[in-house]
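We begin with a single chain expressed as structure tokens, specifically the form predicted on its own.
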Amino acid sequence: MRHGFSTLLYKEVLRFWKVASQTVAAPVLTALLYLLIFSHVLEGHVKVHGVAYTAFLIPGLVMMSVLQNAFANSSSSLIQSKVTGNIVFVLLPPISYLEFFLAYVLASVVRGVVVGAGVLLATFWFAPLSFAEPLWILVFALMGGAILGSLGVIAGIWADKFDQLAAFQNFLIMPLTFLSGVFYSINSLPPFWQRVSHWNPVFYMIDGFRHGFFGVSDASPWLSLAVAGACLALLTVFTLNLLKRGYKLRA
């Protein structure tokens, strides 16, 4: 890769790290509050796959934080650059659309993983966690961050103002993450809603990630890997096509 890619990647990582109290500490605190509330209400009353509820909940909160923050990183960076007009300083240098895409997505993965690690460290002492198959944990954390980072690039390109980006997040990203089994096993749902959940790609990311901790899941981790891989491939092709055309960037 040329210097343009490494410089843009460094710029994107530095952008969120400079305000780590907002981009890292705040999401960790939010996840901690979720854990305190739900574990207080349901611990001792619910077990999922033989796992205590608090232990079951922690990986879901970790992965949800990874996904939401990966999306927020790329989408907020692009919309801020477009609104302030400094996107031109990214587009003028001889950076290929592939380098542009990779820099934004990799920076999103970095932020997602950093926040996820922070959530795990902050919540680790609430319940004993096992790491049955750590490779699955790593694979789904990286793939999930890349998928939501790609979605963030799409949202940032499409949106012309912050209101549109907020609508994208509130009406697509939030429902997909909250209705993906973060707080429950989909096997506890009525048959109709179980079928609906299986159409939610975020369910497979969280379920596969959780499988890495406990070795049990609602779906096969290989199926989850196939769904996540297909989503990443489709989003990558679609986003690269948008960038190649210069949609809402060079027009």
Contents of the next structure:
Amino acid sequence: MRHGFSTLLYKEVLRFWKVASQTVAAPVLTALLYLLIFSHVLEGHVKVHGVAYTAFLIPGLVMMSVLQNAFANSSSSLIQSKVTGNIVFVLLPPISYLEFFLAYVLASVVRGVVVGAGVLLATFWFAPLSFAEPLWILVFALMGGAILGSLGVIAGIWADKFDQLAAFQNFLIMPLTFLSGVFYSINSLPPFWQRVSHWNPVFYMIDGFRHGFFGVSDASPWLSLAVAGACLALLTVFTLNLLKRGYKLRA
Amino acid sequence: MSAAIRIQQVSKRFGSTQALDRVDLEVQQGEFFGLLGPNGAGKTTLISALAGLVRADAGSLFVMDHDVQGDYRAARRHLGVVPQELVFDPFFTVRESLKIQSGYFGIGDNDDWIDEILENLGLTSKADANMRMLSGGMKRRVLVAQALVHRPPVIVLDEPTAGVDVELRQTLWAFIRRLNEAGHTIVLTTHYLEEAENLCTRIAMLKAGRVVALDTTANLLRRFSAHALRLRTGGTLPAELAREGAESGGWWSIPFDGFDQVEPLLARIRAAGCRIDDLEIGKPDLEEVFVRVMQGQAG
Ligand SMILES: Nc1ncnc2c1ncn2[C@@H]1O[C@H](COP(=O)(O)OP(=O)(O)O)[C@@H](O)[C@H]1O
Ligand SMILES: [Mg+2]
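Alright, leaving the form predicted on its own aside, put up the form predicted in complex with its partner chain.
Following is the full complex, with the preceding chain placed first.
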């Protein structure tokens, strides 16, 4: 492994770890609040795939936290570096665009997985959870983190100001993650919205992740894997192309 | 021996601004080179193109014979750049910043050299301070330190002394001079022309993206500036003398080539019945060269 890459990865992880109260503890608390409110309202009224609502909700919240925090990590790091100008510190050294991409995306995965693990730790005693097929849990957590980490790289490079990044987050990332079956099974939706949900790639990431816990899901985990894999491949090619051209980074 | 920096026919346009216009420049190894020019002349753009931060529209740039695009890894390993903007990463301490920067250049264990840089820049006592806590001058020193972590043979400093106190300027120049004596090539842009005059052996002047003067500092001084008799007079200077000189702020300045011309000059003034209130001998300076080159009197 090249030293430039591993240093950039280390620096990106250290960056969020130094402010872990904002980057780890806060999102864990947010997820915990969602759990308390939604399970209070819906527990006992709703069962999904024969699973009690709170148990169903927990993996959704974990995965939502993985995805949102993976996106937040690369995007906020890049926009901060661009706005403050310290992006030159990584542009001046002999770091290839591939190393650059991998370091930012992997750091995002680490952040997502750390927060996801935190959410799981904070919530798993509220309901009996099973870990039916744990490999799926791992695969979808890593892939989901990488997909949103790449999206974060794109957003961080594209945005010139913080409010543009906020727009990206509020109008794209939040709707995609909230309308993906975190809080419900899409089988409970009217047919039209079911079809719409099937066009949301985040739905497959959450569904596949949840499959790892209960062994049942709305879609086949293999289909979800294919969708997530295709998204990751597409975003990787797109992001690498941006970086190779030096889009907005090298004038 | 290959040139430290080779810039060939480099152009760069930003929208309607021609920031660089077919710039040709070569800096030899071991030189202390000055890049001067008014604001907006294109100095930072040229440095950025060399560092790969900006892509030239045309032309090619080499650092120690490595193409900055085609062979960017080698080119960047040989180049240390102190950026003009006072940038820093607020998440880290001084030492962390320097260790991380070393790692970016593929250097794992760099503690001895980092300690030496810190010592030479008067940063030792701040090594474990967070970057946010440092004054502007201290942040500037860290920027210099970050550019040096990989011991680059070519060091480019973009206005490193802008807004910096006298003490730091002296510390900095003493250190940079030592690096130059140890064989490092130095390229410097600055607004303090006496700094450039004292430090640089060769100078390029840039205006609106073009190189308008390029010569040794000594030659530039000889060509565009001279010793001058500077005087204040109660009366009016005779017309033929006034034509030779120039007046500014009540002082007349009459250039001369050799000191044997001083007495005849004074004699002519006396013969014209002109009283001298004050008198001094002005030395050639880069300020005058700069003004004349920028006014378009380049030869
Ligand atoms: N990123 C940029 N976008 C647009 N114009 C730029 C950019 N960078 C520099 N310029 C313009 O190019 C010209 C040269 O700028 P610069 O290289 O910073 O000059 P100097 O460093 O000599 O003061 C200026 O007119 C400046 O406004
Ligand atoms: Mg400049």
